[in-house]
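This document opens with one chain alone, in structure tokens, the form predicted on its own.
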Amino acid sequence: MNTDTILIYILLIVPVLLSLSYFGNLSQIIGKIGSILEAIIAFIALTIPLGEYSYFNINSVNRILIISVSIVYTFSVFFASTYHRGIKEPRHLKLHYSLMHLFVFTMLFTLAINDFGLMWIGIEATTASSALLLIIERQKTEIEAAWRYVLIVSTGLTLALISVILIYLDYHTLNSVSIINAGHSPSFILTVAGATALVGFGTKIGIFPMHTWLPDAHGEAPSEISAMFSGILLPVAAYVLYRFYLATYSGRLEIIFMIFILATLVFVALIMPSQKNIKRMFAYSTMENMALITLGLITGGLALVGALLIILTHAFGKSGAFFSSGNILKIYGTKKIDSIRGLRNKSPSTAMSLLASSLAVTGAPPFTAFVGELLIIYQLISNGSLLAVFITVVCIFIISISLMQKVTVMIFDGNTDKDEVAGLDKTQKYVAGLSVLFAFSIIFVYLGGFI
């Protein structure tokens, strides 16, 4: 076993060990220290050359996601320690932290493993480890959202299992690198395998019309879990779908993927202007981001680089948006956009982070999502997909304008008196600190040495 393989094992083992903090009395401190350690290990893992390592595989896409998972994980742990300060059930809160660590392990395992069957198990495990994270405060709406999440996603993943079986029947192996590198001739079996993978994993990603669990789960989950769901879980599922797409590619399958992706963008463009709940608004924004990421991944070329840039910005930007939403809920006691006014006076740092994160996720310059969208559009034009370009550009414009109009009203409209509220100091610092990561993501436009 070489050093690189050992490093991958360490990356996976650390969150499992952290989950054992449930049995001690220092779960918050252990979680904070451990999550920082995990982020450091993830950065060290960037030195691992691309290739196969025993049961694992490191490639240009999953190494970006490993970094995203580790950083958002760290910020979510720190945010949770302040956000849930009012919960008076220490054992329940310790279970919440323990499940967060296991949730991260399942995502990292899914990213690193080099086997389609184990990827499917990893994605299924993310559902099992994250469902209870939705109901820490045990509200009726949270329990209903968790139930819908488990039922709908598990049903979708059952269909994805058919794709695994069909791939094995065709290739007689599930080693993803061997299958993708070997190449294949289009066949009916592989087209069916790709289509079932799209429906199955598309349910997890939030592709229309399999998205119905997503607004409820994101809207009712604690803010740090919404950040992890949106910022890292869905991109991990998109990565798995991308690997299945490479193994089953055909011209017909590409058209099927394109139809579902464009339908998702059109749906979000139609529904975004009518949103009245801030967390549901950002949940639908996540659907747009995931559609663009998936579009970039399947288009390839410069669009693949664009997808990686959007993955980075989405991870940090959308996490900041949900963290800010959590602060707003603490301040105003509501998620209703119409009831949120004068945020710049109530909490200037939250207003700043909300504005910055919203600009990031809508692809405004100079954030990397803007460059990513340009690269995807450029590649589509080069491929002659002009109808896809038109639909994508129009939908991005409508979604961005709708979201930013609502955000600016919440921040700048209303009372202009100086009436800043106290009690969010630590949370504000965490969210403001996350905003620094937006600048960090911009660096990758120029210093994308590992993309």
Contents of the next structure:
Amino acid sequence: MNTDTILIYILLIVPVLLSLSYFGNLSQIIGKIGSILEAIIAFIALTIPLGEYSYFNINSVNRILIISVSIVYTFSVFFASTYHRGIKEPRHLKLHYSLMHLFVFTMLFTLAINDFGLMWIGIEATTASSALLLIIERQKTEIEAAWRYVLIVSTGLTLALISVILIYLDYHTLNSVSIINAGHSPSFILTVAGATALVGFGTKIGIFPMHTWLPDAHGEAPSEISAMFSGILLPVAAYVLYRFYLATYSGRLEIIFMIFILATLVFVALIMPSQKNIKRMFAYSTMENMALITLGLITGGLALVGALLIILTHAFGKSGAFFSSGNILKIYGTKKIDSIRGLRNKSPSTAMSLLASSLAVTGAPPFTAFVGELLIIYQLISNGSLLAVFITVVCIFIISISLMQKVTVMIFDGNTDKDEVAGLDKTQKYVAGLSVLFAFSIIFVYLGGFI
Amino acid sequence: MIPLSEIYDFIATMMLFVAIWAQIGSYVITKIEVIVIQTTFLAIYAFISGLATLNYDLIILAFLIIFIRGMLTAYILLKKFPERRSLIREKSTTVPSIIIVSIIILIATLIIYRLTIYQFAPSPITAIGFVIAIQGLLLIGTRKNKITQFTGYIEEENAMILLSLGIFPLPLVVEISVLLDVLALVIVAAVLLSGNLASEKLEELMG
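If the one shown is the form predicted on its own, what is the structure of the form predicted in complex with the partner chain?
The complete assembly is shown below, putting the previous chain first.
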């Protein structure tokens, strides 16, 4: 076993070991130190050359996802440390930390594993490890949202198992690198496999009409979990779908994917203007981002680079948006947009992070999501998919305008001279601010030629 | 001597009848019994198939199916029932119409199967697996009781194993991991099943 393989094993083992902190009394401090350690290991793992390593593989897409998973995980652990300070049952908080570590392990496993069957299992395991993260306060709405999440996502993923069976039937192996590198001629069986993968993994990604769990889970989860769900879990599922797509590609399949992606964008454009809950609003924005990421991945060429840029900006930008939403919930005690006014005076730092993260996730310049969207549109024009370009541009415009209108109203409306700055823990403010800063810094990563 | 293929067809058909039985009646306890019976049939199928082909992976799989899904899962779900569990009924009054819908969907599923999967997997076992999967989805989509919904999910998972056995058995490590994954979900679901067993419409979860 070479050092690169050992490094991948270490990357996977660390969060598992951290999850054992449930059995001690230092879960918070262990979580903080451990998550920083994990982020450092992930950065060191960037030095691993692309290729196959025992049961794993490192490619240009999953190495970027591994980094974003590790950093968002670190931010989330720090955010949780103060966000849940007033929790009634400390036992629940220990379990919460422990499950967060396991959740990260399942995501990293899914990204690194080279076997389509085990990839499916990894994604299914993310559901099992994350469902209980939604119910830290054991409230009625949280339990109902978690139930819908478990049931809808698991049911959808079960259909994706058909795809695994059909790929195994056709190739007699589940090794993803061998299958994708060998290439294939389009066939009916593989098109069916790709379509079932779309329905199955599309449920997890939030592709319309299988998305129904997504706004509920994102809306009711604690903010750091919403950040992890939106910023890293869904892109991990999109990565898995991308690998299945490469293994089953055909012209007909591309059209099927395109129809579902565009339907998702149209759906979000229709529902976004009527959103009344800040977290549900960002959940629908996540659907838009995921649709664009999937669109970029399947289009290929420059669009693939565009997708990678959106993955990174979305990971940090959306995390920042959910952290800011959590801070707003602490200040105002509500998630209703109509009840949130005068944020600029009440919490200038939260107003700043909310505004910047909203600009990042809507693809406004100078954030890299703008460049990413531009590259995807450029590639679509080059491919002659003009109808797709038209629908995408119109939907992005409507979604961005709707989201920014609601955000600016919350920040700039209702400010008076009598407003007092609300007290908010520094860690929460810093984590939200840092996320946005990371989202912004992706432009330098891109300009520096690292992507 | 009865041909082996007929034994397989018989077992798969019994699994299908059990899936239809799950749609009938409104006592929730029946749904768990249905899952135990269906899982037992699935385990018998895997066991016979393993013996016939001398594939020890399938024999191991058969024992794991009966232990993990037949016994452990049923036990965990039964523990979630309050006292006098045999008397708990679903609140839905649409059960009779669901049965009719179930039969119509069964026929529609077979037609879809004939037009799609049949082209590369022309086996009655695969057809039945496909039909059971859709019946499981129907059970989830039409019922409000969470235990019934979850048994629909288990039924769907059973259907996937049957599909896999009918088309091309997956490697044992994948099959075992699938079983363990489902077990983990059962444990998670058991936690979420505490309190009200009916799925609710909540204002906060709308829009």
